[in-house]
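Take a look at this single chain, the form predicted alone, given in structure tokens.
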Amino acid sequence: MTITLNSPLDMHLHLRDGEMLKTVAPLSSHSFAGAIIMPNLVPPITSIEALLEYKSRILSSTCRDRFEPLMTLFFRDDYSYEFLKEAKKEISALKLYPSGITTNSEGGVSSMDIEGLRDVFEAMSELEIPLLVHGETNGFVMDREKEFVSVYEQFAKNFPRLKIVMEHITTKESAELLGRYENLYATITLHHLYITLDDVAGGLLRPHLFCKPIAKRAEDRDALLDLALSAHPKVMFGSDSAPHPIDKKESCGCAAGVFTAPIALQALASLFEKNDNLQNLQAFVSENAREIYGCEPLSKEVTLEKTPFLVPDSYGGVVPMFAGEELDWSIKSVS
């Protein structure tokens, strides 16, 4: 059994910078046409020129590859209407980030008033720039994306023509949201449509499980299932693959993110195949993408069959998820 699949996009991709770029941007970019890269390196990337610098290197790590990183810029609610229409040229988006709330945040919005947004959020829903979000409180860790509910509904209502994405939404509470509001929209990554919690410290910690927002109940989990598997028009596919090297994985204090990068697209072959949904695969990965951001990704064609693929133990010194398992599904071909 085979199934070929158009300009797979992956609508939500941290690559880092430096050596851990050279080492994963290739990962990506063999299997991927396109990606929206993540803003939040250090420093954040706020301006165009760093914007096109980065965006540069990341060409130049992905072996020539028929790949596009959709670039984004990092929040800031002092960004003028001249500066982003300007900017608009270069990026896909604009990621805000509460500060503090996850990796390489601490210069994102402290606070989420809308009256100290409404400048800038104007200004995106004019140039028609979407607003990219990690939908998080700082309450307690199970609670925080539930709790952040209230502040998409802030959004969504005051903002009517600003395009929302509720970036990597873990909860049942955020797949209800979608069909409330008609300029909400969502990423949902691979592993939260695999795991709950129970899988990350049910019994001993399994530290490359952990990540942010964390997972949660199996019913959170279920409820983001019926929605990637039915290909729901206003959800796709962003694997938040988040890389760290070992050492800070497996180590007091470790560092969030879920490396999926390399193995996402059977990963979700074998999931979509196992629920008699295969046929569906191809919109979740890049035809609703396409339509929510009105974008043509560059021509490429992924053909995957069933055969078991075995999943290096690491790359490059970075773990991926399923390390040393087997999947169902290999990649066969890249045209």
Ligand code: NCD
The other form holds:
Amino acid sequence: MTITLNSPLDMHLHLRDGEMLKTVAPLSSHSFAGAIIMPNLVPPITSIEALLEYKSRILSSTCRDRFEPLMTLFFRDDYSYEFLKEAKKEISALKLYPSGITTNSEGGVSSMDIEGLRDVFEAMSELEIPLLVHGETNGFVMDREKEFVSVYEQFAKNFPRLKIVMEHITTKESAELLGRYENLYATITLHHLYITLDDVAGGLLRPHLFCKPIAKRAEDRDALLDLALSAHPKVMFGSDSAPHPIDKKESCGCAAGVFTAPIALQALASLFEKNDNLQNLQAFVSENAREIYGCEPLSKEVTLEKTPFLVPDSYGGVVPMFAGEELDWSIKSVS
Ligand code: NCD
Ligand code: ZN
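Output the structure of the form predicted together with the named molecule; the preceding block shows the form predicted alone.
Starting with the chain above, the whole complex follows.
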């Protein structure tokens, strides 16, 4: 059995910089035609100059493949209309992080009060720049995303022309929100379709499955599965593949992030096939994103086949999800 995907896209990806960028970028560019690149470097990407330099480093790390990095700026509440108008030519979106909520988000927004965000949100609405949001409060870890629902509602109601993407949703409450506001969309990761908190911490602690937002309950995962497997038109695949060196994961202060880029399409094919929804995979990994972002990806055909794939223990010192395990789908060819 095979399936050929047309220009798969990863709409939420961390590529890092320096040596890590050189290690991980080719693993995405091999099988994806493009990706939304997260700006949470140290320091974060907040200027057009830094963004263009980063983009050229990405392009030199992926030069053997046809791959388009879709760049984003780290959201700041003091960006001017003029700045955003210039930035618009180079970016696909702005990414908003509540301050300190996840890896390298210290320079994020400290209050979600819409009065302080109004000017930038209005400029973005006018310029048609999508807003990508890491939607968590700093409350109890299992409730952080649920507590953010009221913030999403305020954003969506007050700025109806602003396209808002709830990034890496993990709860049934977020899934339900999609139906209530026309301007809300979402990305869903691979790992949140597979795991619950039990897989992370129910037995021996699995640091390579620890991420923000943390995986939730079975009913939450099932709500995400319903959206993904039916390729709900408001959801897109965004891996949130977030590489950290092995010593930062297998440590007493484990960094948050699951590394899935090189195994994502194989594991998605397996999941969709097991659930008899292989025919919806193309929309989930490409068509929906094209529609939502209004983008035309580079052409790339990725053929997957139902042949076992032994996931390596590590890719250059970064441990992937399913390390050492066998997936039943593999990549046959890319053209
Ligand atoms: C991401 C990272 O490592 O940059 N970590 C994660 O757990 N997902 C940041 C993020 O997307 O929250
Ligand atoms: Zn992320």
